[in-house]
Every structure is written in structure tokens, then in C-alpha cells.
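One chain follows as C-alpha cells, the form predicted alone.
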Amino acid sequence: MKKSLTAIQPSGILHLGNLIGAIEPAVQLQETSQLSMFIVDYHAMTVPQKPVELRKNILFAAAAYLGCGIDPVKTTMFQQSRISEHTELAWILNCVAKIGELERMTQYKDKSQKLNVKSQSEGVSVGLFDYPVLMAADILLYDTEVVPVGEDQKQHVELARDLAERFNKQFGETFVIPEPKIRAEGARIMGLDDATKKMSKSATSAKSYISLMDESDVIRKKIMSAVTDSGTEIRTDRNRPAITNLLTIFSIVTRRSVESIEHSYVGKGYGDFKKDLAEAVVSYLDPIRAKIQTYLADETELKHILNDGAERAKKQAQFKMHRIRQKLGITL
């Protein structure tokens, strides 16, 4: 079985497209892989962060991938911070990374122009800039070769390529050179008020996006104030990419192909479409939220499930290092 690797940051919200693109992917692929997935505390750490929320996010993470379908017997999962060799193998990258990669990243450049500062060496952390850095590391450092990624985490993977592929030809062959694995549909789930701009947890309104915690009747109004396109046909199109965008959900949480769904409105509008995309979401998230807040309640449960996952992910980092030592020639 390959090995695959997958990581969610702690926010504290998690969105239906956050499910569609990374975490039903993840499921899907413990059952046909040796699955890594762990929580990215110190990547978290890269804007402010209350220690308090942190924690209470940290385990509400834990507790949304197990309520997703996560088995921690299958796969291991664990707490980022629990392993020291994350950092150490990102230190050891950073000797190998170039400053010119890493300005070229795009979440950093969205990131940094969000702060609103006047110049980005003033307002952005190195930690902001250097994050794929330890991406590469956390990637490298289980000798992963598949990872589940969305479209926009796709030039981090292939940043980790280009550290593992540069080490090997200084060093001798030491990291296998990991695949991006891209859902083919839904991938990129957009904003429920603009289709032009994917789902986000950090929109500025709460409208655009559909959280796994959201209640039935909340779900409902999100859908039923989604943007339209022009027109009154239900069908997919390039041009409309508020329609293609619903369909696309609808598609993914009923297992339905979006050709059935386009035949089951003809002659119908917008009106009937929301309401049974409504109730479609629904019916798909309600068992979900309802497990997650399960987990939550149990705390000394979930610290259990990341213990015994740190420590299996603890034994496969220290072999790693040990042999990546050897190659630095620093093992005396």
C-alpha cells in the first residue's frame, strides 16, 4: 500500500468545502493506503493566536476528522507540534530552499496583502513566508507519495518535489518524491456569494460559506440566498458559474451525476433547485455534525486517539531523521 499524507490547520471552522475537497478524499484513501493526517498547530501559529482558542481548536479538529469518517485505527493521526523532527527537517530544508520559491507562492502573496500593511517586510512574519517550508518537511518526513490536496495547495506539494528532488542529487536518494492527488470534481468548491472566489473560512461573511456545524435551518437560508446567474436554465456552463458551482454540490453530496440532476429541473427554476439542494446539504451534514459534537464531548477520548497517534508518527520521524543525519553527515 502507498504511503499518503494529509493535515488540516486548527481554525475552528471547517466548511462543506473543506469536506468535499480534502476530507471525503482522505477517507476514501485510508481504505487503500497507509494514511498520515494530522493536525498543522505550528502552521496555525503563522498569524496570531489566542492560546486558550487554540487548544479548544486544536481538539475540535481531532474531533471533525473522526466525525468525518477518519478511523484512527487505520490511520494515523496526530497532533503536528508532538513531533519535534517536523521543525527539524524544515530547518534543514531551509538550507535548501530559495528565497525566489517561496516569494512565488501564492497563498503567501494573498496572505501578506490581507495584512494590510505598508510594505511586507515590515508586516509579514517569517513564519507566514517560510510555512511551505515546513509543509515540504511535513510531507518528506513519512516518506508520503500520495497527498490529497485541493487545487490551491497544489504548488506547495510541488515545492516539496523540488526540495526532495535537489537534496537527492546533492546528498544521495533520501525522500521519495511525493504525488498531488486532486479530486476531479469539486476540488474547488466556491463561495455561496461569489462563485468567482472558493469557499473561505475567512470571508468576510458568513454567507458564503456552508460550516460543518452549521444547524439544518441555517444551511437552508445559505442556500436559499446563494447568488445566481443570469438565465433560468438549471445546467452547468462556463459562464455561469453560480449554477455550476450548486450543481456541483449538489452533485457530490447526493453521489448523483450532475447530467441526471440538469434533466431533473428542466422547465423548472431556481426556487425548486434551492430547496432540494437545501435538504440535500442537510441530510449530508446532519449526521456529520452530530458525530463531531459526539467527539467533543469526550476530550479525554481525543487526547487518547492523538496520543497513540503521535506515538506511532513519533517512531517512523525518527527513523526518517536518523538516516537523513547520515546523509548530512552530522551522525558522528
Given for the second form:
Amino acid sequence: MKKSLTAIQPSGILHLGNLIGAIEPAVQLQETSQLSMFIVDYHAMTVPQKPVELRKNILFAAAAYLGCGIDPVKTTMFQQSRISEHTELAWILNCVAKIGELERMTQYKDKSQKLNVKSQSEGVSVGLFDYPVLMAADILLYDTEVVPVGEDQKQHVELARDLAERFNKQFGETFVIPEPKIRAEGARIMGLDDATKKMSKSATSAKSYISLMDESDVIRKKIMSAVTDSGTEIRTDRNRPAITNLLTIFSIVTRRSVESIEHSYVGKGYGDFKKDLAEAVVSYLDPIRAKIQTYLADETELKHILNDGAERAKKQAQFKMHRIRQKLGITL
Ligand code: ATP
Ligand code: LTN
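Next block, the form predicted in complex with ligand LTN, ref. the form predicted alone:
Then the entire complex follows, led off by the chain already shown.
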């Protein structure tokens, strides 16, 4: 079986984009590959976090994975900070990575700008800059072959590939070269209030996203007030990003093709379309939200699942780090 791996930051909410772009593909991959799925709490710390909130968000992410269909028996599910080898390997890869290549990471450029600090050099954490190296360590530590992620993470997976190749060249075959797995449709769900920006947790307005925990009426309101483009036709078009995005969501949550949906709305308006879309999203998310709530109510069970996953991950990580240290010449 191939090895696949993905992770999500515990930064409060999870939205429909996270579910479609990353979690759903992972749920499918756990049937055909050996999946590791974890919660990257050290990545979350690259921007300021309140300890009480972070703890809550880690448990929420675990409940969300389970509620969305991750099976902790098939999948190794754990918390990143429990496996110290991630940060150990990140240090080693820091010595392989070049400042110039990290400066080219678009997520770093966007996020450091958004932080809006007086002076870039004073205000942005070194962690935010180094974030992709820690992500490379996450991936390479487990001999990962496939990394299911949304479009925005492709550049980071490519960096992991570059670092693995550079290391292998310098020290001999050590790392497997990972492949990003990006779904054809839905790898970049756009914001409901601005279809030129991706749906994002850190959006300034909650109207931008549909949270996995939004109640049915909130979902309905958000979809009914989603921006639309000029023109009235319900049809995908490169120049009409808002309706294209809504059609993509409709297609994914109903598992119908975009063409068949377009066909059903010939001669009808946005009002009818949005009403039906809202109901489709509500039916899709309702059972997931209910399952997440059930898991959230049992903290002991969540901790038990994460502990069990950490024990399994630790064995693999220790084995790999031993080999890496040998390659580096630091094993005496
Ligand atoms: P932020 O926007 O605040 O950086 P995020 O919403 O991108 O956060 P992450 O934890 O960074 O959330 O992403 C988790 C996973 O979800 C990644 O694989 C990412 O590619 C995917 N993802 C995030 N946003 C979207 C989106 N709008 N459409 C599809 N996939 C997405
Ligand atoms: N940077 C990713 C989260 C992440 C990740 C990983 C994804 C951290 N380590 C390893 C896949 C594989 C993000 O979604 N923001």
C-alpha cells in the first residue's frame, strides 16, 4: 500500500474548503493507502495563540477529522507536537533549505503582509517564515508518497520534494520524493463574499466561509447572501468566478456533474439556484456536524485516540530519524 499523509492547523474553525480540498480526499485515501493524518499545533503557533484556545482547537480538529469520516483504526491520527522528531528533522532540513526559496513562498508573503505589523523584520515570527520547512519534515519523516492538499499547499509540497532531492544527492538515498494530490474540481473553493479570494479561516468576515459547525439557518443565510456575477445564467464561465464557485460546491456536495446542474437551471434565476444549493449544503453538513458534536462531548475518548495514534507514529518517526542521523555522520 502507498503511504499518504496530510495535516491541518488547529486554528479554530474548519470550513467547507478544508473539508472539500483536504479532508474528503484523505477520507477516500484511507481506503487504498496507509494514511497518516495529524493536527499541526506547532504550525498554528507561527501566529500568536492563546494556550486555552489552542488546546480547545486541537481537540476540535480531532473531533472534526473523526466526524468527517477518518477512521482511527485504519489511519494514524495524532498531534504533531507529540512527535519530537518533526522538529528535529525540521532543524536538519533548515540547514538544507535556502533563504531565497523560502522567500518565494506565496503563503509567507500573503500572511506576513496580512499581519500588518509596523516593521516586517520586527513583527513576523521566524516560525512563519520557516513553516514550509517544518511541513517538509512532517512529510519526509514518514516516507510519504502522496500528499492530499488544496491548491494553496502545492508550492509547499514542491519545496518538500526539492529538499528531499537535495538531501539525497548530498547524503545518499534517504527520502522518498512525495507527490501532491490535488483534486481536479474543488481544490480551491472561493470565498462566498469575494470569489477572487480562496475560502479561508483567517478571512476578515465569517460570511466568507461556511464553517463545519454552522447551524442550518446560518448556512442558508450565508449562501443566500453570497456574491454573484453580472448576468443571470447559471453556467460556469472563467469570467464569472462567483457562479462557477457555487456550481462547483453544488456539484461536490450532491455528487452530480456541473453540466447536469446547469441543465436543471436553464431559464431559472439565482434565487431558485441558491435556495437549492443551500438545502444541498445543509443536508451534506448536518450529519457531519452532529458527529463532530458527539465526538467533542467525549474528551477522554479523543485523547485516547490521539495517544494511540502518537504511539504508532512515534515508532515510525524514531526508526526514520535513526537512519537520517546515520546518513549525516552524527551517529558515533
Ligand atoms: P488560512 O486560510 O487561515 O491559512 P486555511 O483555511 O487555508 O487557513 P489550512 O489549515 O491552512 O486552512 O488548510 C488545511 C487544508 O485545507 C490544506 O490542505 C489546504 O490546502 C486546504 N484548503 C484550505 N482552504 C481551501 C479552499 N478554500 N479550498 C480547498 N482547499 C482548501
Ligand atoms: N501547511 C498545511 C498544513 C500542513 C500539512 C503538513 C499538510 C502541515 N504539515 C504536511 C500536508 C502535509 C496547511 O494546510 N496550512
